[in-house]
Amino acid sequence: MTDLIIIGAGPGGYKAALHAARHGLKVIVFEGEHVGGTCLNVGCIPTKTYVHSATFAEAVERQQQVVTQLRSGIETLLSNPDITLVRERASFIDEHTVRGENGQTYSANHVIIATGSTAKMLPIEGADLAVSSTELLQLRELPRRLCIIGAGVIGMEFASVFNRFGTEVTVIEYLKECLPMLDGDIAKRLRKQLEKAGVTFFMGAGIEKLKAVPDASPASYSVLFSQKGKELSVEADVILMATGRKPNTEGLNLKAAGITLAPNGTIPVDDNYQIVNGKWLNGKCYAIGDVNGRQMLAHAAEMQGIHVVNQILGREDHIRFDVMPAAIFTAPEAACVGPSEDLLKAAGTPFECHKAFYRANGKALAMAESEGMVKLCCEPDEGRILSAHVFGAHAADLVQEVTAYITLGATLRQLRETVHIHPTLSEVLIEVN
């Protein structure tokens, strides 16, 4: 019997293991593939390598170098003497015991399920003709035409990247606007900027089916969809299905542990990420990261894992899971933390909206990055900051600063009275009016 078993060595799993070992717990970590999970191996890290590469050929070459280096670093961290890395998939035998693929069983006082997610494909005719983001990152030749189904974070980032590489990019989205987590004004500005760069958008469009173009060489495909009652189609060499992700729960044998999935396929948890319907006898079972479906972000998984270990240790923390920043690494970037202006209005929350534009910022002009804006929503009379939505260069960095203020319950006045280095983009935060 060990202290803690963690199933999955993605951001949530390996960070939880390190935190637990640092505080004296003995940990067994199961990982059937590469450590680092989706984010490192086929997600945010490879994608950001593409974002910061000048050409497609450079991106393909650098991607594996970056991933290999970071993966090696995680493996070194997991060589901690209090951590045993079992390079196998695990499945439950009962409430507190799991079995590895080699048949050996392991028991623990506590178990964390951190198995992440996989790409979700639309249930339409010809769906098998599309690729996921994982497969798109494995391409070795730049497609001439790319059709992206979905204008969420994954779709918009790849639209921006492949447009910059010279691919003809079309995006088809069911909703009326891209990036629904963003403030509507910010999302529209970002979409319009990508349109100026040459990306074609069909918003409010429903995909009907995908089909191969007969006798095409090289192979090409048709995407058939409807928009405002009209039947339309787009041809592409590659179709990316960027329509969300689904939890990885197959093969875990959750039934043996008395765990029932929610209707959407996630593992239901309480606010401390303890599974709410498990029948645990000698401890507790938790689910963190994408598999619980609460906040499908790598940094959310990391903090959830740390919080769970703190619960196991009886250590108090003050992590604000209601203050969760997110970023979209398009060109320019977009980022947000807290509710949008529309959500605040719908909730009847009293607030004031303050805006500033990059074009009035000296550093932005010096960088030739004058396209951008900041929107801060605060309680009336420069009161407590409620949210920040930013579009422009280094938007993620600006939102991260505001995240700290929101976490500490600071006011807009306190932000204004904080000295900011000149010249920096961050000065735009205190120029809002």
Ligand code: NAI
The other form holds:
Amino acid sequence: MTDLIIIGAGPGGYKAALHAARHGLKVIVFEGEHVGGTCLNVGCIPTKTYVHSATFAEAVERQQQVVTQLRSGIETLLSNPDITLVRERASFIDEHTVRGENGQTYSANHVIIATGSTAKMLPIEGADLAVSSTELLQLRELPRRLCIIGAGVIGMEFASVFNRFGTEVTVIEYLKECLPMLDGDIAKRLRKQLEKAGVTFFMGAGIEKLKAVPDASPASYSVLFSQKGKELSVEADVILMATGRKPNTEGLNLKAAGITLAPNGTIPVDDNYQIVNGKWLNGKCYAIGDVNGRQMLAHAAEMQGIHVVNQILGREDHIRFDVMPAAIFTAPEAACVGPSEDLLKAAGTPFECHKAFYRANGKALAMAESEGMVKLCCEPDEGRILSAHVFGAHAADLVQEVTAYITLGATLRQLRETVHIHPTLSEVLIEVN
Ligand code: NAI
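For comparison with the form predicted alone, provide the form predicted in complex with the ligand.
Below: every chain and molecule of the assembly, starting with the one above.
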């Protein structure tokens, strides 16, 4: 019996395997596709390559190079003597044993399920005419017209990037504003900025069905939807469905390990990512990353995996899962950590809100990136920082700095008293009033 089996070599699974091996555990990792998971192969990394390519043709070419290089880096890391990589899908036989596709069985004291998620397609007529973000990244010709259903993270990132490549982009969203986890002001500014760049938004709109346009060559489609009681439609050459993701649990035979899914299809876990049901006797079984549905972010999966391995090792850690930064890589970016101003208000939390604008920052002007805003919320009287929501160039880097302050319990006063290099965008943080 080995120490640990990990099912899935995405950011959650492979980082957990490396951390476990570094601390002396013997690990078996199962991966049925490429190592690196959604993030590396069809998610964060290819989309960021698109963001940083001047043209669609360059993006298509660079995507493969970047992904291949990173993938081979992970393969090298996993060729550790304490890690066995089995390139097969695994399914449970009992709570400590899984079987690979070739029939061989493997047992371990502990099992981590890190199988990720796939795009959720709306159950509407014609849904099969739409593509997921994975298929959109496989296009080899730039679509003339792209209709995106859902103004969440995936919808907004692709709207931004395809608009920049010259595609006519329309976004249809059910809610009144995009990106519900972002501060309302920031989300609105981001949407307005994309509108100014030429993206058309239909907010508060309900999708009804998708239809192929008869006899169209090349093929084109109609998206039928209603907005404020009016029936509308948009024509497009490609329709992207970006309405959320669902956990990958098919084929795992979870029943054999006594695991029951939550009604939303996720594997239910406690705050230490241990599966709350199942029949574990000597060891334990955990679910990390998108499959537990807690925080669908690559960096959340990584930290969850490290936390789980620390528990197995009996090693205490102080990872703050309640302080989870996130970024939307549009142009310009948006990013956040902690509750928005609206959420703090709704919760009745006493707080003050401080703002600053990029247009008053020397570096931003020098970079011709004057469009941007920072909102910091803290406890009264320059007290502990509670959140930061940022829109503008390098928003993710600014939010990362504030994440460190929040994690360490720092106050706004301490942030303001921290020397910042001049001239940097970071200075916007100490300019909040
Ligand atoms: P999402 O949950 O972020 O957004 C889905 C959007 O679709 C929501 O705004 C929702 O209101 C809308 N929607 C749902 N049903 C609809 C309907 N019938 N008609 C119109 N709109 C409808 O999901 P998304 O963008 O698919 O992303 C999936 C996951 O991947 C998220 O958890 C996200 O955080 C993660 N991700 C993170 C990235 C990052 O951190 N930069 C990048 C890409 C994905």
